[in-house]
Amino acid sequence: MPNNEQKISLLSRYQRLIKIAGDLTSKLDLDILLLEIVKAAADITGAEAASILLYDAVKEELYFQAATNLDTAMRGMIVPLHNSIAGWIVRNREPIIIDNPQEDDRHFQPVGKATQLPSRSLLGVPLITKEKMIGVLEAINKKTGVFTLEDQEVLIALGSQAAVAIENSRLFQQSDLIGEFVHELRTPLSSLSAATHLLRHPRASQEQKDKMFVVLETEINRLAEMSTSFLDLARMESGRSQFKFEKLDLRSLLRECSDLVEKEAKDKRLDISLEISEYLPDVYGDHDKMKQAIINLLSNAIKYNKEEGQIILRGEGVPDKKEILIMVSDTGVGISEEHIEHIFEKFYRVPTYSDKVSGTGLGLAVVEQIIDGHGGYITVESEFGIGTTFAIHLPSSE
């Protein structure tokens, strides 16, 4: 039975507990949002470290998401739901204390190597809302002495309102975002309805029927290109999409990426060059969302350049900062002041350019996505009339 000092340390805890729960349900941006909990759960438990593992249904995986410990190569690492601790709470739907984890049959040995924290003890709960699961919220290594079962009760309280506020943060992400789509939908849809309106009329010419399936061509491949790019961003938004991180040799990923965009830049007469400096290290990162990031900005750069208009792909490293630089610059339309604080805005397009270049607005949001899952930026430098330098900032691992 606790005595009164341990009464009045479980008190200050919950009391702590309801101010975190309501700084939770205002946080709707997922990755702030998971950041605060991992930190409330290290704090409210007197851990070294606390981490969360979303759980992906339709896979039966756990990744980790977030970490207060987290770095790139960590993030989306994926955790089996068997031969792992989070799988046994997952599986079992229960809360669990270890001392020694790493002597434990179910420790998941990847782990400790990624985050090059020796696991001394572990307190780990389900994080269910509504009977579903959302995944696992552990905390690592108490600070001092060993997790208790007082432990145990606020972090299971603090992952009950942690699951609610997961799930809502993804249904409002996805109710915006379909939103959104919506609307944007309603132009192609428009267009479409009109071409097919055109093309039952007894009167239309050949040459009128000629040009409305061109224009359901376009209408068609619009869409398409839409629903993919509204898919990658939705999965990324709502943390479901899964970064696969290992380390890049990025003057490889460069050239492959120069390689697959190089006849579409011909065709256009565009000159097209690779620049990698002497000094690139490697990255820790995802190999396909990487290359989708590059060749969207590089296909972006081959949309509104000039003919005959140069693109240039570089890759540098900068010691100084710990950071690698990958820039793509053209010597196109380039965009206008007021415009550039919107481009990374979802669906927009600037108003000059939306009725002469076919896009969806959405190619640059899922670039943003990308670097940022990445633990980088983008930032991008343009000149009306005379170019554009798009280039994102990813740290080093060296």
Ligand SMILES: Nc1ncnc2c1ncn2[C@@H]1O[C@H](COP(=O)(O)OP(=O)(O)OP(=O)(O)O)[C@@H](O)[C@H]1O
Contents of the next structure:
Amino acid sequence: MPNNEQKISLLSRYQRLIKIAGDLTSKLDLDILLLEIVKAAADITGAEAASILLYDAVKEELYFQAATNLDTAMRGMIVPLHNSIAGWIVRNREPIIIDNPQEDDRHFQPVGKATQLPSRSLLGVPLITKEKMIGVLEAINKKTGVFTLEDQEVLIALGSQAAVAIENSRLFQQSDLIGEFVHELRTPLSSLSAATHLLRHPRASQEQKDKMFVVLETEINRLAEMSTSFLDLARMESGRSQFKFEKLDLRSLLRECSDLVEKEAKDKRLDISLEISEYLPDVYGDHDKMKQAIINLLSNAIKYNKEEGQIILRGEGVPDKKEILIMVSDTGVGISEEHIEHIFEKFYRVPTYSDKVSGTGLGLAVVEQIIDGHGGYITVESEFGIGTTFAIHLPSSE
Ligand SMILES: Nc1ncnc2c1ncn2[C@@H]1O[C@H](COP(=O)(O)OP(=O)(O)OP(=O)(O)O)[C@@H](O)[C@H]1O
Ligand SMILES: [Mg+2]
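Okay, that is the form predicted on its own; can I get the form predicted together with the ligand now?
Expanding to the full complex; the earlier chain stays at the top.
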């Protein structure tokens, strides 16, 4: 029989839960929402830490997306459906309490290593909404005593609220993005339609026709690029895109990026140089995504540069700040004060150049999402007419 003290504590835990549930439904940013959920999970179960693994039904994999103690080595880490406790929860659609997870056959060893948090006890519940498996919510290490069925009960209650909130946030982000995308489709579509119209015109000269073919080509390419970038963004924003974290050798990554754009730069008579400081520790990151972020910045440095301008790609470690910097500087047109605060917004392009230089306005939004997924941030400094420097700041584990 639970004594009075326990009864009160269960009641107060439910009261906390009701408040949390109310807060959750108002959070539409997925990352913020997930962080709130794990904090609440650790709190109401009296655990040292908590984490969320999301389920990718297509690949039949789970991956870490949020934790109270998440470090970059762990984010995106894939956990197999078989041979893991979280996988067991997904397959059985049942909660579980394990007192000594490290000795359990299902324990997936790499996680313990990455978190450096030896797990003494674990309570995990499935996140399910309308029969759809969303993922797993786990509380790790009960601070005093062991996880009880009462802990399990409140975590299940939190989990069911959390699952709905996660679905809502995903749907909201998708509908928001689709609206923007459709809006942005109108401009290239009306150019395409005007161009085809002119091509049909009986009195159009060959010269006019040739011009229109160029318009068609450019707009079609732009639409194709827009679709790709847009899909990347949508996947990252909704947390469906997995980051495959591994140790990255930045020296070779930066070299790879500079080699890739070298020809394009030379064709425009731009000088591109690579600077690598002596101290440049490895970082954990997703190779392809990091490469894409750097290439996007280099592509801007090329596109918005001046005749015979310069580009510097630089990598350096900042030991005082435990940070790694990847910088892309150019001697280009620069960005004035009024525009600089908008350049990371989706589809935003500085009007002066948008007619002369082709682009979708999604490049920097993609970069920002990628860097965010690595636990870093990006800064920009620019002087109008002189040039611009973008700096990617990544946390260094050394
Ligand atoms: N290095 C730079 N120098 C000057 N302006 C820049 C620079 N980088 C970005 N901008 C400005 O910021 C805007 C947004 O950049 P972003 O990379 O997001 O889009 P884009 O280059 O126009 O298109 P996309 O990258 O999708 O092809 C650009 O249109 C440009 O006006
Ligand atoms: Mg760009």
